[in-house]
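Below, in structure tokens: the form predicted alone, a single chain.
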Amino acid sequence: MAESPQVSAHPVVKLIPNGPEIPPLGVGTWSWGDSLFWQYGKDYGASDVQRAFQVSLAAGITFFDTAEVYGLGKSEELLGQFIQATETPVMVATKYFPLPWRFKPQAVADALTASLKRLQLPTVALYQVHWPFDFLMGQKALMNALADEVKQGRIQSIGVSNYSASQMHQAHGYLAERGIPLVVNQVQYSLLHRKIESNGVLSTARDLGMTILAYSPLAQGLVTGKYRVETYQTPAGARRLDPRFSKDGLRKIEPLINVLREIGKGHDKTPAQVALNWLIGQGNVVPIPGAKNAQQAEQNAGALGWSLTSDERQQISEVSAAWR
């Protein structure tokens, strides 16, 4: 296995002053233990994702994002087991899902207790609201419940996920009343999904001093160059329902893939590594690509330790502009 690039080549990202610091690249663990959307238990298993964990740590990537709903808790359980087996400090982010019947603040405390038990941790670096659903609790009560957990020390910082610009402002305002910052909005962001640049989310994050956690930063593998028209096969799982993975869909992205491949040659990097490096270079953006095995983890780590030139960044921005 080739030597992995070290994360020290990029500055760490401070979520809050004197608080959790995370590397500029993390690992998303949606696929760990999930057999509904992903093929966990068929194409790969616990030993594969543990190797992904180990390879990531060896490269200095110590930030892992999970959620209570990933694999119905299995992702948190696996991550907790892996953390217990290493002495390397690991930063964990997990998420609370605002289900309709969770209408009292106590639901937040109960969900967090269950997550911490699965993770085998007394506290997490970041606790996020998975979706901006209001239902019966309301955002103010929800943010106050999260603020209470910060005061108790069970979570170190608060984030949201899939929030619009206006929803970010609202949540930020409620937390500000408690003297606590909103530090993260986790949203879909890739070269094939650049909507946060035009809908106000990215600019709002910068205005509020927040970090964007970019999920699906490789567009579920589309920007890796793995899926090609000339070798087309119907993809497995949920990808077969996504029109982007059809032959016509792949033809539309060919110009982008060709540019990523060409620029990558100059840096001895893959299209995926170029795509991740472009995201990191946006500033206040931390991509969290998935890694189901050691090979994927190693490829992700190759996005660190180097930088695109300004001309290369501009070229990539122009060829992907249709997805803004």
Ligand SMILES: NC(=O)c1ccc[n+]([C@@H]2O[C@H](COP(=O)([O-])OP(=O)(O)OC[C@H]3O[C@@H](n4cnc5c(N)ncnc54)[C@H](OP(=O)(O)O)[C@@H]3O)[C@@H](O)[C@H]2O)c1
Contents of the next structure:
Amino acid sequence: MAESPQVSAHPVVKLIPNGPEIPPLGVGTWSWGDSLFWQYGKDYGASDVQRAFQVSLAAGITFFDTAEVYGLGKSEELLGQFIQATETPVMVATKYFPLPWRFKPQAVADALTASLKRLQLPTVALYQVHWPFDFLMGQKALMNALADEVKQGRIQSIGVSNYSASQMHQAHGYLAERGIPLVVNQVQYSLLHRKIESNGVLSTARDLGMTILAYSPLAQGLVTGKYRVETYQTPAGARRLDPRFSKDGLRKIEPLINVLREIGKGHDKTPAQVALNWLIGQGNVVPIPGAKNAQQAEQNAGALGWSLTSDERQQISEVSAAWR
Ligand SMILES: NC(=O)c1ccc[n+]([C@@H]2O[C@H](COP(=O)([O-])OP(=O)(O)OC[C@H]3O[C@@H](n4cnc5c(N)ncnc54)[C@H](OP(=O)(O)O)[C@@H]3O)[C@@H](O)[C@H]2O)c1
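Can I have the other form now, the form predicted together with the ligand, not the form predicted alone?
Everything in the complex follows now, all chains and molecules, and the chain you saw is the first one.
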């Protein structure tokens, strides 16, 4: 269903107190410039991802997630170029990777300086710690270094990624000592990966007033229904090694795809749009699906502006219960 709804920015979270709110859906840009996992430069290139960017903005989706490690900086660089070429205000979330040799707080400042340079921005809406690795810089020193950057104005809010419930509490506590909220935990969350519903992460986010940014919300393309046993095609890039993309793996997800397709028919929506709408309906969850081209961006934007009924949500929850 290729449509491009004009989304009024349904507010979900204020990344900055009294500041702009992010729309209930973002765009993930890992595949923009990455050829280690994805096939950037082979199957698609800069003009494809720029069209994905433009189509998303036209649909009111102005929130983009990137990281210093995506494409070894290329993703931030491309995003920076695209932002320069538009008048529309864009909100960027990027990430700091806690590498073992980054043991001084100054490493945070240096990494952020490099990210801002690639993005050609003076500040980002959200800066996230990519993984909860504690090498020689402990969480307290890390959170303090991030808090310093909020005070400087180079980041407007702080998030974490791949943190457990107890790690969220700890980071939240350290930032609270500085009077700064922890606004986001970015974690894997899709109908084929519902672990955060049972491991305490989703409920902790609710208790602490945080938003979950759901990464790989399409299970890297699986829930779109385009990878099928009958018309088997090996996925591009590193996913060919993922058993979920094998014929056996695809057979296991058929019941879910059938339900998504059937429910989608009633709303004139695709399985991808239904799957994203289900995640958005969880409440404090903002999915950030990756889009490599205009068509994918346009389709993903069609997850907004309508709602599944509670019966439909229930049916989808039941058929995907095995992945909780
Ligand atoms: N914090 C972390 O540790 C972490 C980890 C992973 C991802 N992320 C973030 O989350 C974002 C999204 O995750 P992801 O890219 O892993 O997975 P995803 O969003 O679940 O899947 C993206 C892939 O699905 C396919 N696709 C997307 N929209 C489609 C559509 N409408 N129809 C058909 N196929 C479609 C595309 O691949 P094909 O066309 O090749 O099938 C696309 O690259 C990333 O870009 C990144 O920003 C964060």
